[in-house]
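What follows is one chain in structure tokens, specifically the form predicted alone.
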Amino acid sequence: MNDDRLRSKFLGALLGTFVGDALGAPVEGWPPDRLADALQDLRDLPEGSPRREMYDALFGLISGGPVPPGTARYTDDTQMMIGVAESLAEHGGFEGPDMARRFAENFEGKRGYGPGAYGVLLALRQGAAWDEVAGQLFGGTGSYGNGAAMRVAPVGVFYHDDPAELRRVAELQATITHTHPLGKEGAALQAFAVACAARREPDTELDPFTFLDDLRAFLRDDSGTYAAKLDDIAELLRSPVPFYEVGEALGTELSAHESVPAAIYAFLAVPHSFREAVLYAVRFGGDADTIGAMAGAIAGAYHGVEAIPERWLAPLENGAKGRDYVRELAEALCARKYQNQSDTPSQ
């Protein structure tokens, strides 16, 4: 893969990431039959017509009309991707406090963290050790919410091609906050999709079932849990039904044990398309901001950046840790593994 090709993967990973979020934020709770009659009535209409351009953006579904550059906002899934592609842009890989550190400074309660991620990251920024704090949630079992995969996509692009070192620092980076096992599988799965798409050329026609046997040979889940799941979307794959049978079928609240494994559906059941990847893992409902985040990670990581539509990359904000400088920590992320490759003695 040559170098202006690994770089727009990075670049699409990251700013899918954060255009899958804006996406399904406004609709994050919806009941699919909801949303999904929402989407028709405007799917219905005209090419070009201003509702149809709702459907075609999805932030207009809550603001009721086209959305003016830089207004629309991400929320912690993106906030808190920021701070991983951060510190390992920074160090060339994995170090906990710098990790931990960066959470808590990027921290704004009002992008919709859970409580359990909400009550980690204030005890950080009083002077908790990176590595206890969250194993001390739900009486000492850990979180398996969805955190620790929706963040994760930068590690899957760094790590495309170290599959060991990938689950070791996706692992580690769930630590901060998502201990439990099932929480720390989540994350490793993702991150591990994002690298099977980051190592695929789009040009070339996917196979959703080899993509699928890739990541089973990858689980480490001892409940079998995963598994199951990759399972039942290897079976969806074969026997299509409506998008919200998917959803009841895979699950799509808080839990990474049912959100992941909604956004691997997603991406392959439309894996030719970014757009229509996201458009299905928002439709989903539910957790519709992190299913989208983390569907827009793995398109984006397949796709490249210049499938990113520029409709949908013109409304997200843009302050001081915005789209613009999403987009520049993508290039350094890009930039650090490139050092590091170049740092590695030859054998």
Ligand code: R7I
The other form holds:
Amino acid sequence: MNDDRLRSKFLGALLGTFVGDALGAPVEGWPPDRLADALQDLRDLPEGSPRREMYDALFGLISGGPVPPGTARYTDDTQMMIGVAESLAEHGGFEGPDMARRFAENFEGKRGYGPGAYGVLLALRQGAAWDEVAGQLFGGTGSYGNGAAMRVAPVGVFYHDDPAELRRVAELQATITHTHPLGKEGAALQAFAVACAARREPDTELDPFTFLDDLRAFLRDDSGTYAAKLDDIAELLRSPVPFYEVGEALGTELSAHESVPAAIYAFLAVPHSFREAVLYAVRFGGDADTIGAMAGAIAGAYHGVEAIPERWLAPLENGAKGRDYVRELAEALCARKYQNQSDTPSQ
Ligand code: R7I
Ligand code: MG
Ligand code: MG
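Having seen the form predicted alone, could you give me the form predicted in complex with the ligand?
Entire complex below, previous chain first.
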């Protein structure tokens, strides 16, 4: 794969997280049937029709009109993804104290953090060690929330060619906030899905079943939870059902095992289109910002940044750590990767 294409995939994964998060945020927590009713009559309209434009800009539709620049805002998903990317780009590998410090410094309470993560971040801000707080959550089991998976795209692209290191770092970065095995495995699986997407050429046809086989071979989950979900995805791809039934079957909740599979499904159901995959993910309702962010990361890593519609990028907030910053961060992460290897991407 050539340098430009890989660079585009780094940008696609990070900005894909951002755009999926911002698109899903206005409808996070909506029940799928309410979303389905709102969107039902817009779904099959031809490209270019004015109402199709509205459908494309889902947040515009939900808020009742066009979206002025800067008003599509990200949530905790992107804010924490930024911390992961900053730390990896700076150190070229995992540094727990530094990543935790960045999570704490970037933290803004109004970004919609999950309650467990919120508490960890407050403790980190007060000087707790990076690996000392998260294990105490939920009666000492640690969190299986999707917070470690939603932010993991930078690990997926950075280690797309090294599954062992990808797993090690995906789990370690999870540990800062999520120590439950299902929370860590969800993060590793999501990172590996991003990696598998990054490794594939976007202009060749993607076989969803081979993709699922790759994910299955990567799993290390004694409970069998994720393997069962991957089987469910395969079954749903073979015998399609209405999308809200897909959501019910795979889950659209705040837990990693009830949201990572839905994101993988959204990508595999429409692998030819970034836009369709992200809309599919967001339409699940439930944890829409997070499923949108994770589907956006996978689809962005596959298609590259050029596939993200300009009309989705334009309204993204663009303050100190906004759209342009995330773009530069993705560039820096890519540069760091090949500086580390002291060679160019393999051709
Ligand atoms: O995982 P986390 O960072 O939350 C991420 C979600 C995303 O949707 C974001 O967009 C944001 O909205 O929040 O935060 P946690 O609080 O660690 O986990 C999320 C939720 O999962 C918890 O609040 C619990 O409801 C549930 N959960 C658990 N419930 C019971 N037992 C997580 N772990 C457990 C558990 O061990
Ligand atoms: Mg969020
Ligand atoms: Mg969410």
